[in-house]
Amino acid sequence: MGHRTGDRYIVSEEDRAAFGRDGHVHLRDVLTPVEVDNIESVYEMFMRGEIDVPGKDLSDMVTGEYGTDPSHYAIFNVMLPRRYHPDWQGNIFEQIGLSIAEQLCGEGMTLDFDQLLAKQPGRTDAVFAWHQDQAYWINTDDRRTATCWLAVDDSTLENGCMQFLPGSHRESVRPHRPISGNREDQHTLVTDLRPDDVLVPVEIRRGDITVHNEGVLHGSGGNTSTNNWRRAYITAFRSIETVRQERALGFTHSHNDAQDVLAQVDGLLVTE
């Protein structure tokens, strides 16, 4: 089992094998309780509106709504929080995530984007459709990706934990379609499950993370709990060359990126 040593998390051989085999892995106790408390304090500043996030980078990931009162959003989404709160740049989760990405994917990885996603209690509609991240992203020769998903709250089946289809990263990308039939109104893509697909829910504790690659099929259900938020903090790492190619196109993973820029890549980012 992997373990924390000072400011590093050491990935075990078993964890590395699971990531390669399944396309995702659960790493336990990646952050200490105090470190998660510090992250939570900044997270709450975003949720209270104390940090300004312009345009579509603060939105409801279910409806695509933005520029309105976010207290009623089913899934509160902030894209690129480190852009809007520069003091967060280089935080402990970012540092440890990069180290984990390099252990799982090899050298030459860098942070591509970060994101906050919070599912409100009692919102059965706070559902992430089944998808593969690769369907949304720029095509490059180097597809190495490690998306680190930190549980700020215990993540359970009841409040909408992540679910994966192990091994699906070894398939070709499945056909995806707009969930609403109109990509301009709602960017979300969805793919169909097959009769023999068996999704595996991954319940994790506060301070644990999952790491998944760009090809594994995944999604999550709604939050059926009465009082429990499901807050996640995401840092996604890709190869330096892939990020260079994205930025050369002007693609930053901001939902405010110009439409002509977004048209040059495979799709619009909606991650989970």
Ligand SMILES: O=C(O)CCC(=O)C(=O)O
Given for the second form:
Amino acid sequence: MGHRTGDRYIVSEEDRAAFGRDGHVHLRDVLTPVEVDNIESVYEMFMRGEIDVPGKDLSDMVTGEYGTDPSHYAIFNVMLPRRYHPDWQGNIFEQIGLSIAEQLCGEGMTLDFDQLLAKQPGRTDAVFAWHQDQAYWINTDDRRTATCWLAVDDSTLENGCMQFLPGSHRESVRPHRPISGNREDQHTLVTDLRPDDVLVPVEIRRGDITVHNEGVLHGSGGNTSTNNWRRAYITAFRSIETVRQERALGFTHSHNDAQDVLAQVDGLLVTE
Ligand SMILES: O=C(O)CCC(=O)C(=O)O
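Could you present the same protein in the form predicted together with this ligand, rather than the form predicted on its own shown above?
Now the full complex is given, and it begins with the chain already shown.
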């Protein structure tokens, strides 16, 4: 079993092998209860609107709506929270995430972007469409990725936990299409499942994380619970060279990136 020693989490050989084989892995007790409490208090500031997040970087991930009262959003999405709350930069989840990324992917990893995704209780429509992350990103030579997905609440099938298609990272990236037909209105991409695809739901406890790579197919269902939010805090680590190439194109993972940049980047999306 992996374990914490001070400010590091030591990944077990078994978990490293699972990440290579499946494209995702579940790591338990990565943050302590106190560390998650501290993260939760900042998370709540975002949700109460006490931290200003401009434009599309605060949106409903399901509809693309932004700039309105977020209390009715099915999936409350904040892109780049560390940009809008600089005190978060270098926090314990970032530190531990980087060390996990290097243990899973090798040296030369860096934080690419962070994100909050909170599914409102009782929202069957809080569905995160099936996708492979690489379909959202530009094509680079060194695509190593470790996306660390922290459960701020227990994440269950009922409230819409992550589901993965193990081993799908060994396929090439499947064709994806904008879910609404127009990426200016709605950022989300979707790919079709095949009849023999068997998705595996991964239920995890508060303080646990899943880590997934750029190629594994994943998504999540709605939140059918009556009272339980499903809040996640995500830090995505990629190779230093990939992040350098992204920034050179003006690609920051902000949904406010200029449309011409998005268009340019869309031209580089991997579709096959
Ligand atoms: O939180 C979810 O349900 C989906 C998140 C996701 O797709 C990701 O972190 O890559």
